[in-house]
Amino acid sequence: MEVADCRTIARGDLNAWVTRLLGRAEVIAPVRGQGGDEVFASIAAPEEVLWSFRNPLLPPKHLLLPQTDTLAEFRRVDGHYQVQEPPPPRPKILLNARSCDAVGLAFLAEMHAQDLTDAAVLRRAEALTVVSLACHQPCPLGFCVCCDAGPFLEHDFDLQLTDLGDRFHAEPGTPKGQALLDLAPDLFQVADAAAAEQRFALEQQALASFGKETCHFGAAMRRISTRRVAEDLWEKMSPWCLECGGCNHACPTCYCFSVADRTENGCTTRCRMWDSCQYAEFTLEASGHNPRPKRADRMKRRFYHKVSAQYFQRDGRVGCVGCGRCVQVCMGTTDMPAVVGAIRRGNWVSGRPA
């Protein structure tokens, strides 16, 4: 990004911004939902956008992994079965994204372009736009300077937006995102040097506000990556997960998946749908052997694709963007934060790490 392409849009402009954004494709924002929780939703009107927001629950990631995907449909006509593949993605704009929710994406995307590619993700990705708004205070159990996936970014969003109070600050990280400057250029101004002063001093004041007791996942990186994590220290860990899923189904770059048929009305459907590494059954095999039979065993499995230098090499990131939702989730108190700060001091103590 040059300083140069940026852009300022004045607040009051932003409802018209939004209304030429509807003409262009579906939109996605956090809106306010049943019962006033934050919630991603697609909108009908410009006035349904929240600007000030704590982030959704459930992150994004169903734009690009549903949570129930529709593979193909098969149907026997004339004594042969015919497939059929679903209709291509519509275009999507996600709007006002946090940070790490914009990070998750680009995780989930790059990891499925590699090996064997998952089209069906990637066809998603291609048609999504992402427009991050970039956070001025940190969430209260948020940790994401520690996963480089926030407060403000670098990269992995098409387009990102700081608020600076009567205008907000706008810069292109991709075609994509210049693609939405270029739909509005009577609201959009170039940005001046005012504005990249003022939009600088917001990221180093958010930065400054993160406390000293973050997740530091190096140390964390190089015990479990070289064999130097305790079995008894998983063992002392596992009582404390209640095998919810939670943490699973609320972060935005887990990925596990089941398969299952559906039949209906002479049509079968084949669907994909959002599965929990730490279900005690997700690794059965139909011969009925279990490879991780024990709790303990999936602990180890799941924080070791998170936090592994492994895995750090295969995919350029740590698995985890550092938004704070498994620790807002968990039953127990097996979240990241507490996992990785056990496996740093060695010990385990009360639930809590030591």
Contents of the next structure:
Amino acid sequence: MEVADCRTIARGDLNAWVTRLLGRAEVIAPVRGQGGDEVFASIAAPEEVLWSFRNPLLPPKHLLLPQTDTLAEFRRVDGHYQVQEPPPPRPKILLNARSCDAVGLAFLAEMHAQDLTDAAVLRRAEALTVVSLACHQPCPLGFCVCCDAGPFLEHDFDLQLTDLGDRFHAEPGTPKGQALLDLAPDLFQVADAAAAEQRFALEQQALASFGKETCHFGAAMRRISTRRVAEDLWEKMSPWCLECGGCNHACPTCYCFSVADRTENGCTTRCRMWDSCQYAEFTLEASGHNPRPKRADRMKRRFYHKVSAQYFQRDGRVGCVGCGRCVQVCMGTTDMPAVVGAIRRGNWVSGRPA
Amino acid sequence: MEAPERAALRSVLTICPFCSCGCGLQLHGESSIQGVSPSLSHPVAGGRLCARGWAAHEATIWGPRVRTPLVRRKGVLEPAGWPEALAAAANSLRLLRDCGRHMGVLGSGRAMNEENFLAAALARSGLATGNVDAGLRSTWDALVEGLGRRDCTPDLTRTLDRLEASDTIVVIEGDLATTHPRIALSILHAVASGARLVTIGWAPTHLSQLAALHLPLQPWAPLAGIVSLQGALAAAWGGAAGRHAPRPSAAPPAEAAVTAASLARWRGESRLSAFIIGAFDRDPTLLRSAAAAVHALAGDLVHMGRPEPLILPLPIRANTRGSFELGVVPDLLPGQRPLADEEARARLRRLWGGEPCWTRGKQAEEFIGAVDGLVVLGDDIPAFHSSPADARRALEKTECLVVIDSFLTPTARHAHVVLPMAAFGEASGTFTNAAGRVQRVRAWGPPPAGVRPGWEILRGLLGALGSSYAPASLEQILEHIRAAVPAYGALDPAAIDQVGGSLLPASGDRGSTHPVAALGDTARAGTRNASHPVLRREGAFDWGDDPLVTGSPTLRRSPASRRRLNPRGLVAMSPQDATALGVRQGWLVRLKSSHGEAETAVQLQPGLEPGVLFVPYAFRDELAGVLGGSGVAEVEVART
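I have the form predicted alone already, so could you send the form predicted in complex with the partner chain?
Next comes the full complex, this chain leading.
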């Protein structure tokens, strides 16, 4: 992105800009939810937006892939079936997505554009403008730097904001992002050299701040992709997983799903819903056969999909954005960094890589 | 399908409706409920949910919802309006009541505190009966009684942190990783930090893979295993324990020696211990005795100068504890007061009006088949009943069955009147979790048109039956609960709405030492006849039949497919026994006992002791003929 395209906006003008955004589309941002949890929600007023916050535990992937996603309705009328599609998605602006989540959304859009394209997801992606907020410091559990998904981004955003203190730096990444700047030409100034330098300095500082919470994907990818992971490693790990599915549900790049129909009053609604490859029933076939009956098999499959080089080569991305949510939500001790650690070190003892 | 003008993505903080861990979660959606996520701020959940929690929203969306009241006309349930349905229910119930016929009310651990309190009022004030109970109440009551403490609230507010800090953890369970995953997680963390885990249960479970010691309960003399442990621990830890511990006699000597040796090694090292007791069986005597053994052990440890151990008995469902404490129990008044307690009676007269019935009623499984008029709140009887076939027969011949539920359950299909109740996410109230947290359950949105919150339905029935108890609002019911139940009165109502709710106070009452001597007698009885294998029904409850699971496309897959693939049920058998019989996984065998016989499929379970067969609770009906109404039977096994 050309430096000349970057802008800055005074901190005090942010609310005015958000008001302009609200006039254009539904704005979804991190807000303070009940109980003190940060959640993504539609805002009615700019004051609801959080600018300094813990990343909400549920990633914004439900904006592309709702947890319950109505695909179509069928009605039988005069001996014929009528199919009704959902109405087209409303334009939405996602404000203050963290870098990892912006990458997650881009990943999902790409996955659903491969092979048989998924029109429902792609329509939502088209209608969604992603404004990311670069991270000055790593989250306590995050390791985005290991996944090329943060703390600052070079791509995968429509508009990237950086908090410079008294003002915000804004980098448009796409015409959609540019359009949001064009809504308020009076509030945005061309970014000066000082702003650009400060943004660069903040990025370097953030990169240097990552401590122990890194996840050595490279090493793990080499081992997995060259069959140097002992089969019994997965057996050793499996008692430490309680099969909650949280790692899949909370993962910005997981998109496994199941489909169910509901019929009431002559109308059948077909929905897609989130599923987890960790559940025993995920691959259970009608015959009763299950290709992955053991938890160890399912865990192995998940991490091969996430970490194996073949997918990296196919997709140009690793199936992880290093957001750290799987560490938080794990109802066990088998989160991504722990498993990657076990793959690297080769063993697992008492619930930990060894 | 229309896109509502102002559909906005929003979340509310509520509590998971499944087990008694009481995890907080955010329920979200745009124009309707779409999904859930864990609450990071919640002291129990801490940002996590189990598989059931992640699907908590599903039954509300996918379950067989009742959307209008239903009244049986000419043998068929048909839609009706609310006035007609309420009148039909009330008229039939009133008639039976006034003729002196037997009445009963079933509350539920799925229903909220406010609903259960009104159910207790409906029984004692509206229907003049003491037959009020909840299906799984006896599994909680027995644990509480055995521990000698009626309030059963740990003194520590941070129970899970304390559990994770323990260095020795004893779990008496029916697979805690499945029944209460959040508790199991704390045990995983403790073991990863070096804690020693002892699991005690019918068969090896998930947690026993990680245990330093697994003690199987002997199906023919389960108390012996518990007594043996208590004796061994007492012997290993010495001190004044000998005064309380009966000498182990019924357990195999070799096992006791191993136990004692291991425990002696830990004796000097253990400081902080924890005892977790799940509802591992239906038999209240067994549960009470297990709890009593733990209580005695804990007393021994304190007596020896060790810090007070954590004792956590676990109710099965989200609000099993709340329903019990608010009076859905046949032999106690709300607040666990004796029926003859004049102060409690005076409070209830003031609140409910008139002279409520103070009679001691029958337990749920006794009165279900023995009453003429039955009101069922938020539960499906065959799903929990120890004999589903008996339950179905009982429901068929009940003269007036009124069901208040969100789903058209098998129970509701037998009803004369079905009154549709708001489901999870559609109504507010409170739940009381295992540790005594009273937490706010919130509605994401109103129930569908035609469906009402449970408390409004119960209030309507109370009014139609002539009771003067007519709370004006949900908040007022909570005030009444706080007035009727002293422990709830001590809660901070504002704190209930905060994340984590408000914790019930501990009474500080250590309770009396349970007569352990009686344990020894029971343990010695029932020596094993070595020539015959023993079949035991395993567990106290199976989530697979619960409407919250059968209504969830994600959760019902496993139990539904297991049932479909095993139409005759199954028994868990050790590989050695299977080899001796010449059968393999999935083959049919014939079981014959003095009660009857049945054919069923074999499931190999490594780690199971030879001579022992278990039938999972889910398949108790298929093997009812062999078990003959009790949980255990000696059987002959033959290949078919």
